[in-house]
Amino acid sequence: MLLREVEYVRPSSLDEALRLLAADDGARPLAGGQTLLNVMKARAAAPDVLVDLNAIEELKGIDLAPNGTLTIGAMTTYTELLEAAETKARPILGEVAATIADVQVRNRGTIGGNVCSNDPTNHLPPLMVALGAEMVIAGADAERTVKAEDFFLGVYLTAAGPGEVLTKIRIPAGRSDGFAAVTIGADGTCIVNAAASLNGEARVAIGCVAAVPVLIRPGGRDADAVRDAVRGADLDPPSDVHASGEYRRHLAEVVAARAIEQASARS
C-alpha cells in the first residue's frame, strides 16, 4: 500500500529538529524508517510531518570513555554498532545487532529507532535493561536521563514523549553478558528472548512476554537460580499463532537460563 501524502523535513541540527517537532502535534521523528514507514503503509499511523533525523551528526557516533562507559548516538545503525572498534568493549552489543533481520535492515535501522518503537519482540529493549543502560532524552526546554528499566512504558510507548528525541544511550563497562532467543526462522521475529548481565548484580531481562521487558534479579548467578526466579515472576505472556502463553512461559525459563550461562562463561 502506498503512503498517504505527508510533509517531509530534514533538519541539520538537534535544535532545529526539536523546534519542528514542537511546532506540530502531528510531527513524528523519522530514524531508519524500518518500522514507522511500514506502519504508515498499513495505515496504523498517520503523521502529518516526518522529521528526518539522518542529517543530524550530533545523534551519531560511538564513544568509549576511559572508564569503559560506552555512549552510543541514537542514530547509530545496527551495522555501525556491530562493526565499530569501540563496541568490542561490550561484545554482546555487536553480537545481538548481527542477529537483527537482514543486511538491508541492519544498514538502515538504528539503535534509537529500535528502542523507541518498543515493539515487544525487538531485540534491543531487553538488552538495554539487562545492561543497566541510561537513555538520554532531549526536549525543547531540557535534557533528562532515564534508566532503561523506566524507559519502556508499554507497547510502542516509551518515556520519550511528544516533541522529544532520544539522543544517546550510555552503557556502563562490563563483558559478562549473554543473550538468547527463540525466533521464527533464522533471522525472524523473536517468540521469546532474554538478555543477562553479571557485571555487579545479576540482571536478566525477558522480552516478548509482556508489553515491556521484564527485569528479574535472581537470587543466584546460575541457571537453576534464574529458572526459579522466572517461575516466581508470575509471567502472563500472550498467545498468538506462533506460540501459546503457556509455551512462552516455558521458553522464558529456557532462554533466560541460556543467557545467564553465556554471561557466566564470560565472567
Given for the second form:
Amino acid sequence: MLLREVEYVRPSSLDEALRLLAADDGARPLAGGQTLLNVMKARAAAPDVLVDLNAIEELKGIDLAPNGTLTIGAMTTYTELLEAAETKARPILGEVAATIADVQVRNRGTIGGNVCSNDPTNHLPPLMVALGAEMVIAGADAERTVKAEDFFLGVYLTAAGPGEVLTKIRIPAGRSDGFAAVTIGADGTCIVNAAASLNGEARVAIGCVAAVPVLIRPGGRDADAVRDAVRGADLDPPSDVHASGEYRRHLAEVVAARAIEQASARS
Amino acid sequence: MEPQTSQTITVTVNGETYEREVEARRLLIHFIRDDLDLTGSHVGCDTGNCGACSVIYNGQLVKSCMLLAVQADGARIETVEGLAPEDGKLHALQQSFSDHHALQCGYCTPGMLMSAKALLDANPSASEEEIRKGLQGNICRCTGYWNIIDAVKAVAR
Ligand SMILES: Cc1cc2nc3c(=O)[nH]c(=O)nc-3n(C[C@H](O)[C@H](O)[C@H](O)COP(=O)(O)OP(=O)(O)OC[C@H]3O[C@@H](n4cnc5c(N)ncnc54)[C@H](O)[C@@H]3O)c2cc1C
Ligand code: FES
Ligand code: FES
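Next up, the form predicted in complex with the partner chain, please; the one we just looked at was the form predicted alone.
The next block holds the full complex; its first chain is the one shown before.
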C-alpha cells in the first residue's frame, strides 16, 4: 500500500528526537511500527513526520537493580523481554511477551509502543497496571514519572502527549503475578484479559472491557474475593463481532480469577 | 539530520549491495519487489497478519510490509531468492517442502520458508511444538499446515 507522503528522520539521541518532535505538530515517534504503520495504511492517522526511535541507544536495554527493580528501556522489543536474563527476575514479563502475536511482531514490537498505543486489546497495559509499574516520560524541558494506573487516558491516548517520549518503564520487585486471557485463536488478539499481582496489596487489572485497564483492589486474595470485586466494579464492556458486552463481563470474572490463582500459586 | 520525504539507502540483499533513492512512505516489501525486482516475497494482506512478506532482516524474521524501506538503510536482508545455494539446486527446506507436498498454490511458501529458516538458524533441533510456534505468523489458505510442519520437522534434527 502507498502511504500518504511523510517525512522521515532517524535521530541517534533522545535530545535530538525531542527537538524534532517539538519542531513540528505533525511529528510522531515511530517505535516498532507494528501498530503505527497499519494505522497509517488505513489513513486513521497521517503524521507529517516520523521520528524513528530505533537508533537511540538510551531507549534500549534492561537494568536489574540490587533491590530487584527492573528498568526497561521503551525501545526494548518483546523478543528481548522474553530472552533477557534480567527479566527472569519478574517472570510474568517474558511469559506474557511470548504470547503476543507471532515471531515477526515480537521481533519488532516494543514495550513502549505497546503501552503508548494503548489499544484496549493490547496485552501490556493491564499487566503494567497490575505490576504497579512507573512510566518515565521525557518532554522538551523536563522529565516526569507517572504511575501506570494514571498513564492510560483513553483509547490510543496516554499521558505521553504530543512532543513527548516515553523513555523507560520501572517495575518493582516481585514474583507472585498472573496473567490470563481469552483470545481469538492461540496467542491471538485478546477478547478479555486480566493481570494480577500479589506482591503487597492484591491488584488485578482487566483489559478489553473499557478504554483503559480497569484496576481492581479485591478485599481478599482468593478467586472468590476477586470474582466478587469484579462483579462489584459494574463493568460495561463493549460488544463486537467477537463477544457481546454481557459475555465480556462474564469473561472478566473468569480471567481475573485465573490470573489471581496463578499469582497465588507463586506466592 | 533533518526530516526528508526521500533518501538514498544502501541495503545488502542476499549478499548483493544496492544503493537506491527511496521515498519515506515506501514500505520495505515494495522496495524489495518493485525497486529490486525480487518478486519472491509476496504481499498477502498488507496488514501484518499473513506473513507472506516475511524476510530475515539483520538476522531477525520480520514482516516487510510492517517496515519502511528507509529504515533498512545499512541493513542486511535475506529473501527467498537467496535460499538456494546455486542455480538448479534447492535449499534443504525447499527440497523438503517439495518432498512433503507442503505447498499447493505456493502463495504463502516464500514467507513460510523464511520463517522456517529463521527458526532453524536459531534452533536447528526445533521440536514440533517449537515449529508450530515459529510458524504462527504465517497463514496458509491451502494446505491445512500439516505437511508444512512435517517438511520443517524433516529438516530439523
Ligand atoms: C498481526 C499483529 C498482531 C498483533 N497482536 C497483538 C496482540 O495480541 N497483543 C498486543 O498487545 N499487541 C498486538 N499487536 C500490536 C503490537 O504489539 C505492536 O507492536 C504494539 O501495539 C505497538 O508497538 P510498536 O513498538 O510497534 O509501536 P509503534 O507502532 O511504532 O507505535 C505505536 C504508537 O505509540 C507511539 N509511540 C511508540 N513508542 C513511543 C514512545 N517511546 N514514546 C511516545 N510514543 C511512542 C507511536 O507514535 C504510535 O502512535 C499486533 C500487531 C500485529 C501487526
Ligand atoms: S503482506 Fe505482510 S504480513 Fe501479510
Ligand atoms: S499453499 Fe496456498 S496459501 Fe499456502
